[in-house]
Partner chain sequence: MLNKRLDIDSVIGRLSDGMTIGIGGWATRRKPMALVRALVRSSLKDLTVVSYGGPEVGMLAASGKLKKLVFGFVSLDHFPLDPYFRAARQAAALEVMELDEGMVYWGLRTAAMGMPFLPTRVGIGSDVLKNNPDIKLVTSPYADGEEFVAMPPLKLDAALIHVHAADQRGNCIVKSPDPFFDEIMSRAAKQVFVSAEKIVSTEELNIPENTRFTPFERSLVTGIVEAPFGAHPTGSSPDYGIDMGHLKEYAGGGTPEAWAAYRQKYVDLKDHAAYIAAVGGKEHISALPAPIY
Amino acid sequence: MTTESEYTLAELCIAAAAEAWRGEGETLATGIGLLPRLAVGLAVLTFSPDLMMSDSENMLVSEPIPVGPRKGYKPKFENWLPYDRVFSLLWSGNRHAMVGPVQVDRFGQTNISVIGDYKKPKAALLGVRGFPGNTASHPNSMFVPTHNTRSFVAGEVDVVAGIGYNPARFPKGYPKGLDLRMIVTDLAVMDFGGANHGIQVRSLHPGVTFEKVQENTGFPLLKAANMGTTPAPTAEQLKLIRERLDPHNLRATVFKDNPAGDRR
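Just the structure of that chain by itself now, the form predicted alone.
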């Protein structure tokens, strides 16, 4: 196990991704995938205690459920969360999901459906699932574990599963609920704060240069005016991640060989 001064890339990304929900009140926070789920839990335990979360249960829980074997842990349920309530929150915009797309383009359009030609794809994936309605209705952030030109593609994504800020597809204006916020990758933290919702680098992970991020992106990136280095997880955050959220260290499987968070 690493010490408080030695954090992993997964722990760095969990702390960075948790910031997606900073300042949000009673919003349904949905982290799809291991790392986004841990990020939601960290946000709840530190700076956004009013977030609503289910942690993959059909109930709202008052505290994050540790991932992996529970060994007697009993979830602290607060209320029932049937599908009709989920969709009521979704359509009203009172949900913020962090998703894991396979492809992202310069407009923030996302793909989880197929790779290649839709009629004869190289790979068939999940289908569009809930991405169309989610991206049109409420805030969305993203976690992309491998930052390269296969993930951040030149041109449009092969299938537009999640909508983005492509003016050609919305000549009469974007849907009211379209609100793309943060992208966390193994190299950097980005957002849509550039001109015309352009994707900009907000922070570089320790030891990563802007040039490396750009080389691994299929479209031009912008630099945020205050672009800096992604902050290391605090001692409190590491303790919560290691002891309460992920005591079995499942996060070590997110990135190959579980690299260090500071690569300088």
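Since we've got the form predicted alone here, give me the form predicted together with the partner chain too.
Nothing else is written out below except the one chain.
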């Protein structure tokens, strides 16, 4: 397959994030936020056509809805998914979400509740939302657009909303639903494939060194045995992203100044 010589970091990350759902069948794929949502769409239109997706409200759709103004596009509704059913489905484990935590620690524990002291926080965010239940029930991946030591923190996250592989919190073993998969950032793709679910770098985005990723991470990272370079999006993927999934180029707003994907 041909590769476009020019693509943006957002496009690189969409293609990388879509890989989270490769090989998955009739499971609910949820991408929280613009980039994960585009990644779900790309996975559905390419290698995982059987995934289920919602319209971000209460309906399931049979093809990804283009983001932004729809200009006459009518969503292809195929079923209903009110919140009551969402809980039933997710507690059964048949969902793989990609979420956007504000903090991640070396165990994969995640925070979207507050920053700072719990009683009198420096910054109140959303609240724990569904993170505790999601992480105890079904596979989760993450997209973190700004990879630095404030997002990938030393020690534990300020509030453990999403659980991770922290043995101190699970002396009797991890819940069977706990399954952390992939982390996509502006620097690299990581997973939990190290010893004892340690976070390892699977691929570095073009032009990024392991040292740079490590410097911007508050805990020691492992290198995957076959650590390589994050593959450039293919021509087919770029066409789908640009013409079908995101025709108004909303992805240009994901990263500051919309940098190129290849930073060599």
